[in-house]
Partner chain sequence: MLLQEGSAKMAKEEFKSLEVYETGPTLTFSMGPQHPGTGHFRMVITVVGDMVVRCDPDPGFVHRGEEKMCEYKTWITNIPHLERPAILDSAGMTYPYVLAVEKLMDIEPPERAKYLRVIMAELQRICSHLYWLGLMGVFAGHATMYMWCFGDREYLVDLTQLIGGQRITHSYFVPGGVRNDAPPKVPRELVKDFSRYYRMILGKDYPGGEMPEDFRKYVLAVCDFFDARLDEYYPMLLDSPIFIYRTKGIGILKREDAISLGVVGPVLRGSGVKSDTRIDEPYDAYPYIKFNVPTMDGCDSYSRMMVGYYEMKESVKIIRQAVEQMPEGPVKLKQHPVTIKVPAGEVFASAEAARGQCSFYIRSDGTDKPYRVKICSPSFRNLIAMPYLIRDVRIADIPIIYWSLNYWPVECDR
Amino acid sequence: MSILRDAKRTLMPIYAGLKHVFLKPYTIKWPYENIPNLPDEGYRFDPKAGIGYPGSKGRHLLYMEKCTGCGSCDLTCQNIAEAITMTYGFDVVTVLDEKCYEYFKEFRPEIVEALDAILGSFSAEPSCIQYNSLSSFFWTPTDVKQIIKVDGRYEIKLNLEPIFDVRAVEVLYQKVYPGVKKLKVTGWELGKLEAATESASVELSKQDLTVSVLVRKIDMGYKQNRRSFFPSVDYGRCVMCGFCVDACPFQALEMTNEFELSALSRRELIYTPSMLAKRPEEFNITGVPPELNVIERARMVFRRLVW
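Form predicted in complex with the partner chain: structure of the chain on its own:
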């Protein structure tokens, strides 16, 4: 009897499993296939009613036209993951005087070497992430042709999009200083470094030439946020709890259903306010899903037909 019972018990799993051989498998072949269970809505919070709305807790979405730079989100996250840092937007400008500009037009080697060093260090990726600094990873190529004359001096703006950081001097130290220091070898002299939270500058001189590099805060033109003070989120730290969304009294912060946040370096995980302000459909960090080759495509079709 016991043998018979064991035989039945042994055969039953095979029978139970056999049914599933002829059914289509559960597996979703992400990223080749869409994920059906992703809610379209992101998590939002209504400060008036004091209640959240259900939705995905993915990457944040910042409404720059609503954010007042109050820092409530930062304060909340300091207690959770320290992912949010409040940042200003900065421009990096090289200022040439009259004589330098003449030299620049003639492509004299003295001035070219100085500009070369400044630009080179500006576009190089910093070697490490320093504490409390958030220089954005994405830089835009400098438009050297765009030269503006201000007060008899000529300004070359090095960045097309604002650089977000906590203090101006951090930008100067990380983005400009490494290159400028190398210029000492060729006879350039470094002037005094002037550093404040909102602007920083360093002056370079060689004989009668003077070039200065200036980091200055920009006004992004939002009426409610005159200081242009916005949160940046470090996704290497964020745990996607959504309490910063709850803390925002102006409904400026939301979450989206974008969860594909992987990156190749830690710096790429720091999202600046201008990146957070883009909707997921405008800004796809992971890019298009990899293309399938013919064999893989055929195998998937085959799977569909058979099962």
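Since we've got the form predicted in complex with the partner chain here, give me the form predicted on its own too.
Below you will find a single chain and nothing else.
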């Protein structure tokens, strides 16, 4: 009996291993192989009919022309993941008087150091002006369009796209104050500071020069959303439950099949309304992984033919 029992214990693992050799593998070498049974469409919900249409629950798709800024998605997510935040769109503008603007055109060091420090705090932002130096910023035709004259003063818009945040003062602290800290070391003094939900400003002065930085809420131009109040999603928190889609009474939110949302920093996981409004990119990667050997390559080709 002991011999049979020992033989059974020896043969059972071998039998289990041989049995799995002939089973279809579950591992998919994505993106070189397509994931089977993955829906082509994203999940959406029709509140009038009360029907949810099946689909992938990946990155959200925001229809800004439908969103009214009611905040239903935000309220729903507060009890689940707190991943959605309603945000405004802001512009950041540097205001110069006639004297400062003339110094700016002549590249006087008194004004160049101030503008260069403020612009430097924006250089790493994808929604703001990319520049190598102050001279390249000023003389590039596309950037000169950012400069307008209003009531005898010159306004230089620093962002190319709206900057979304909860309050204007948050944009001021996050985008402007890194440059302000550098200017304090060189002798610039922090002057009048005004902060509110929709606007914020700060003045910097040195000798007889004064530079103002203004953060103001912009009108996105949607009639159904006059406050320009749109949701942002933090995918470091989102659990892809889809309840925000169910809660939207205007079908302004859907979910797509874009599931690759990895990033190198925590900040990159926060998607602004303008990012959510863009259609997801389709993956079109062909070929085989370079690390596969000859046998694995042949097996991969065979699996494609069978499936």
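Positions refer to the first chain, counted from 1. Rigid core here is just the name for the largest C-alpha set that superposes within 1.5 Å across the two forms. It should be emphasised that the depicted structure is a prediction, and the values quoted were computed from it without experimental measurement.
With the core held fixed, residue 186 shows a CA shift of 2 Å or greater between these two forms. In the core-aligned comparison between these two forms, the Cα atom of residue 15 sits 8.5 Å away from its counterpart.
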